[in-house]
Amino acid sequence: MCGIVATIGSRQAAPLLMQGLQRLEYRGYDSAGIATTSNNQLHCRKVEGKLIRLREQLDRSPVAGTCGIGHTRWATHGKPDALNAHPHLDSADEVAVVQNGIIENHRLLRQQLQQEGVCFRSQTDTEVVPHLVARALGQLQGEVAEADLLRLAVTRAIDQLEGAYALAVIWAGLPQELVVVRHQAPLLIGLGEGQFFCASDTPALAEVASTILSLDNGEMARLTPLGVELFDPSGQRTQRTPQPLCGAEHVADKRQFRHFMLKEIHEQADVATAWVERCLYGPPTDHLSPVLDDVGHVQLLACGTSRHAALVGAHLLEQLADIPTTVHYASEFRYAPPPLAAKTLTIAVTQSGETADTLAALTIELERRRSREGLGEPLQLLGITNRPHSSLGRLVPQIIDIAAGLETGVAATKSFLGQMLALYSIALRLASQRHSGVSASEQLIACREGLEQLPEQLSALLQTMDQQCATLAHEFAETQDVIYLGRGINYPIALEGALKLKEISYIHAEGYPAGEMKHGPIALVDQYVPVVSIATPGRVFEKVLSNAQEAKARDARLIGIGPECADTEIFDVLLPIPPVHELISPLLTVIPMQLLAYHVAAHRGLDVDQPRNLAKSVTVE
């Protein structure tokens, strides 16, 4: 979840970590710093807060350097504060260390440090980690080349470390090395002009390196002004060729609008264009026939924001395909996983293709299967991200880019348009190949043609839609607790909307199947707690109408989601979409539920890109 940024090179390193930081700023802000090495020394500043704070301290108190990594916290062990803000140091304040990920095992290092006379100065995990790199500095100084000390010695430090972490280490006995390594966190490196990166994301990297390399797990890299070792698990030195990076596709910008989110939301329309013109109306996707095909079942495994775009896609795959789906938490998946069932096709769900406990259960996965390899059966798995050069990529064969450029607001919006319709193309396909020799069913061509007149549609709702939900926002200044429901393949969507907004209003919200409201939710009901219902025409509609009226009978405020007529005017406020096919009306629907939240959070004049206690990329358990 932190972000990491280090570089060394010929020019000044503090304007670069900032520069850089300012761009990992949403993957980490309760707290920052950086640390340079000059003439043998080390310098280090940080802040409580935003980044600005940084930035201010700078100006009265600069530090020299070519040589720096940098830090933006999110905080797992220890208050975020200054003390437990990174960079962190050792005794004698010659080594400096950068952190995103956990030490699992830092309780039972930080006490054995401490019976050799160590004085830790923060509550986090990662202040072990500068001390044993200072300890096995003194143990191999005069043993080995000044060239290897750093690198040796941060080798047996991580030796003694349990979890998952990347590392960025400076210390000011070699202020022209930076030693960085990576276990199961996510971890680049940035090749420019005279100069050379590290960071946990590229958006740090965009307008200053043209090449990256993504290190892999385990792998180790020496960093000078010279350029750059790599150094497999077992110490060896290896080579891999660098990928180019275009910068563009990195940069953050608001343009016109207030916030990240708002701008986000607003390109929706965007990404659906992107997809119909790749999807509908480009080549044939057969690079995916290898896991696509001969599909028994399929099973998601996905987190959060993307589970419910997982949701989507299960109702999808079974009711216009046919094929059995179960959707799994990822964080429970690895600690309970299911029965192996043969045909079955995995596919991972993950907006950064870093989501560590996704990771960890197509980790699993994809070693049960390997097991079964040797009986005939293919290694059917599938990743579907916004980042296709992440772990998630070097981890499964195949892998759908959702192609929704960089998202920078916390609270997934165009990543989640963009996670659905992946599974929408793979719906259409499992569903083209059940159908292949006869005549497509009627749900398939009417789901293709509602598909194609998508962006029109999000691009008119957008405009219209927008300011609806800005005026509607006013009635939620005293509101404490929502109810969304949704039915059949809406009921993501209310998952969704009262994620959206207690994610961003810190407002308590719960999204429930609409027939489930008289199985005991309904108690909560009164007219104090808004009810939100998604009414579609479809199989459902008259069903979700009545369990509206139950709520409205208790002086409930309801808000509808749904396409103008007669039978919406139970409603006190309706927000209106254009009348779709019930499939694919989720793509619609999510709208009103993302604006609505964004208004809401605005109008409260909360941090709406940033919100308390959240991260863009869960790296960590």
Given for the second form:
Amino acid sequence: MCGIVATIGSRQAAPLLMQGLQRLEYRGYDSAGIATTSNNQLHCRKVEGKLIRLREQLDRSPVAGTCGIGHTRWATHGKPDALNAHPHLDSADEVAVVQNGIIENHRLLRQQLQQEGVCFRSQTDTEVVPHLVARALGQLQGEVAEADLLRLAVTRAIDQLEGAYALAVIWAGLPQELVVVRHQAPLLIGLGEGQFFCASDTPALAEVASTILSLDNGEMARLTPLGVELFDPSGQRTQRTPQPLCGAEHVADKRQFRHFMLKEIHEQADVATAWVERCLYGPPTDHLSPVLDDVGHVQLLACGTSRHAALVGAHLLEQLADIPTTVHYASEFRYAPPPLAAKTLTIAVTQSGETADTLAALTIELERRRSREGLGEPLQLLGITNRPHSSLGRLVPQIIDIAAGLETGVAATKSFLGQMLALYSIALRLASQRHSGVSASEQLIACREGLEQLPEQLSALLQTMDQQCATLAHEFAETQDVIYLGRGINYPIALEGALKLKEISYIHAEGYPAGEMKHGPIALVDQYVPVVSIATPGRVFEKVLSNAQEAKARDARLIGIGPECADTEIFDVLLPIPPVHELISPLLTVIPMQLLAYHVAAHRGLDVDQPRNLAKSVTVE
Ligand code: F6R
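Form predicted on its own done; form predicted in complex with fructose -6-phosphate now:
Once more the chain from above appears, this time first in line as the rest of the complex follows.
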């Protein structure tokens, strides 16, 4: 949430900052700004709205300087306008700060500073920081060496902060220096040729930095045109070898598609192909053995779409591998974790690897489990992510990289498929451990065979479904409410279909287990409320059809997702998928869900890739 960038070196900062911000815009896009230093002066430009407006302002009124910071915002404190946009400055306009995260004790600090005569210009939590740094600079000037001045002033300021944040700070008094610090919000240093960078995420460093250093919590860095110095939380110099950054992977490109989301939906056949090669035909993944060897219970921690993938995984783990499984909202788990049970495998599922609630829930679990390691209980923790070098990757040693490639559209699509597939791998592995040798269950065999066909089926389905959903989208243009129904392993897909529609088209939608309809929600149904029903052959096929009939009897327009057969003729419109094994079906039924939401939003002329109020990486609680 919020993207920060910073650079220093021999090149003009503003164009580099704008390029970095553009690649971080998925993290927030309600306002933006940059500040640079040159000739002992600070130059700051900020605007309400997207980066394009900042670019226009910089064209009219450029800023000079080879050192600068930039920010693209997702508002937490204070509405999205130019005053609340970052960077925030001290009263003398000499210190500038960008922040990602939340300063939790900002009210108290604001009051203290106001009592000292400081006037605030914004409603943000961040603005306390430049004032605190300015105050510390005043206290330290003449007391410490110039090379330590800004760093020690920032140290003195952050000693007073509570919360989770990443900061970048510049000061007109030392125009060739920038200080950055990480405290539970991601921050990376990028090293280029004669140019040094700092950013919230790797895409901003692609093509400008060849190697990166990921800051640990509490670490600070001082960047000058000569290089980067790292300091540990106690202020001691520390060193680490930078890791190579493979540029191409991190550059977003829409190719021939109108939106990133559409491109990413279409990339799902490739995600499946790579998974089949890696997981069905590739060598066994031995590194997971210690955590997967003796599992009595699984708990999954996730938010949003990732939680829907976890629900599909839970169904598989219970029905295929016979392992009791619980799915938790990470935001709930962190304040009410269930009692500890032995042999529990905990899996965090997160595309970004940076979701604050998921990381906090996992940290709590890690601490609880560590306290029991003395009793001989192994630490069974696993992360499933698309970003193995994220904060999640540093928290848990065992990671499954879904390798879906950079996902730029704010609405998750290909990463959802990748997460489900990772959970299929785990369920298959645990199921084979249970039903080993000749007794391998029929379901397990059918599931494996079904998965082998998946890439081809996905590729064909994506071709045909795109146009069908585009045509159907016209009908939804004026719709206010939609109900999504599914049962069993397709119930999470109904939830996901409703979430996708809500977040990008702003149409109210609810996902329900089809059997629950008659216990209340059916009261909403009439000719103006379309019902999208997932009806795939399997244990509950007939039941789902009956539930759909109940909605039809109340005049609902019925949209079915299932194979073409006599039974599915009840639907007013059928979005056909191949007749696959029930346990494989979510990997296909999700495609019409995603395409329908996409086309409805595109038809309504909305900003599909950057829907209002959302951000790709939710790094605040
Ligand atoms: C919806 C969406 C969100 C995320 C959620 C968790 O399209 O993308 O619901 O799934 O914010 O994010 P990650 O997976 O990064 O933890």
